[in-house]
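The chain that follows stands alone, in the form predicted alone, written as structure tokens.
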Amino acid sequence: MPDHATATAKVAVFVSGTGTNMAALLYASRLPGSPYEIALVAANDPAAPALALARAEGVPTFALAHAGMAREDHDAAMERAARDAGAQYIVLAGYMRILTPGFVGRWEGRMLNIHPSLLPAYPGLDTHARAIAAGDSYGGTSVHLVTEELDAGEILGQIAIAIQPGDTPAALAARVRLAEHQLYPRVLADYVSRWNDPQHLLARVRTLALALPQTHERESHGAPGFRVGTEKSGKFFAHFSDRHHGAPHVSLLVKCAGLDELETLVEAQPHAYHKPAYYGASGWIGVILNRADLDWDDAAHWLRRSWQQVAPKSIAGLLDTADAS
């Protein structure tokens, strides 16, 4: 059984040219403690220098020229290569192709790109010339999630680069590239490590819990908890536990059907569930959150189940109403 607490994320890097950002990502991945590894370097140009560098470093490669192919067919081949390599994330590093919406949608939240501007300023091409022409004091670089809209996904990190008097686009680009090589590995490492970040996990739980009808947050035993009903008479349906009561896990505590279900799940899937101290005897189960294979749809399902168990009958039907809206 894999060790889900120490899993290393597998990343496919898509390139079209020399691959300097790919190289920065690759060499950073070989530092002690890196949370990711490069599982594949793939290119739409079989002659891309990045491929030769990857091969020299022992990284699997894939190349397929896009000329003469339908965009959907080329995307499908690139995606298949990434999946065959076991990639959990795709990172675009100078990949000069606009991806089809279907491809982007299937990798939503798992595909990153780097762009040479301080987004949302100057999406697209000629970013340095546009920044200089506008009289900006700073250019820069941004790492963002890939969405259907060009360079419009959530910004994960940025570095600002001063524009100097008399700067040319080429001179500014050279300094921005140095910053890119620092930014991309750091942002990627942070992003693939979110599954082990209690603050990120709490934010996800909070969003799911408070989306349920008539819920509010209240601290319980020094930890965040979520209740259904009024502020005065509401009942807890979930607790967030960051290694409380000596547990080694960050977990979501929710009501289950009883001790039989709890013990069955813990025995069958000890990497996913545990019996929480204090709460376990009362029919609460711990859904372990800090694991790389967590399914957030499953966490949402547990929150809904627990909400339904404790919600007053007068508002229990609101969940069905919310689903239908």
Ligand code: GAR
The other form holds:
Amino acid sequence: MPDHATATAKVAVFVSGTGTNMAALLYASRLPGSPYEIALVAANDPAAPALALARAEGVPTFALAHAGMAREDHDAAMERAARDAGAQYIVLAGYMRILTPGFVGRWEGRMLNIHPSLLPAYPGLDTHARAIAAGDSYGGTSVHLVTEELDAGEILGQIAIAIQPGDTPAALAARVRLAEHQLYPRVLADYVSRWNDPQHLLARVRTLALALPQTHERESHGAPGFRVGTEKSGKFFAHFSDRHHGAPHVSLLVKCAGLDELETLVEAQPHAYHKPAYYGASGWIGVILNRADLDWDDAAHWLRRSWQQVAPKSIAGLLDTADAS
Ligand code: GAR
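Please show me the structure of the same protein in the form predicted in complex with the named molecule, now that we have looked at it in the form predicted alone.
Now the full complex is given, and it begins with the chain already shown.
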């Protein structure tokens, strides 16, 4: 097993204030089996109570007031602190700053935020007051990936919170926080474990495979497979293998050029490729998917190659047409 299969993910938490979400994340990380650990708590306000709590709990902290600094410079300093702490993920927990696009781009897919509304409703500020004023029956909280557009990245989890008659923004906010403390640790734990979750890996493979022309899914020997051509006469161009025949990997089996290529790749990059039982002998290579550093563009490339190799001549041109359009 590669090292990262057992290591916990290192997380930097960015805060601006009280940090009750940071505390929830921290204490959850101290339960046995947590897949993440808090490597740093960083704040844009040196007086943030969150920092005192982190320090008391023995978590490294970093603080830099943003007043008078260019946004880029402040972001860069925060980012440097996160990297120095070895962070693989940045988690925003009440961090009330808009981040620069460059910073967001460098952490794409590795930066999460919690927002006190049922997104896409009420991005921005004053979410509770707006929900109450609108007469909504529910407020809520959402954890989402951070993208350039404010509060608009993929939603990873949500909890709805009933709005009660006579609710005030403060009363609602307090209940939302209770829900947030349940939501954030769970979503973060699931998210950092995704790379090793067969369900998630299969869903991504499925999306890529079925995006290719004239494809469909068909089980083969009890495992998901993907075929090109008609339902009747199609041929398999990919199989999804979840630790089959005692293998430690979750992998994507695709056609390669032949045994020479297969053996060369397996020898040179044993963390990325393996020779699958049975299939290997007929030129199917195993692309290992449960790697924290998997590049999905590579997996997509292998699917296309395999599709091209297997597709009947009558439709082989479709891929080029699809590319051109
Ligand atoms: C949380 O309710 C969080 O959803 C919200 O700030 C609060 C921070 O509380 N975040 C935002 O409004 C982001 N736009 P905490 O400091 O006690 O965790």
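What you see is a predicted model; the values in this text were computed from it and never measured. Positions refer to the first chain, counted from 1.
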Query - Same rigid block between the two forms (Leu156, Gly222) - result: no
Query raised in the report: Whole degrees only: how far is the smaller rigid part turned between the two forms?
Result: 15
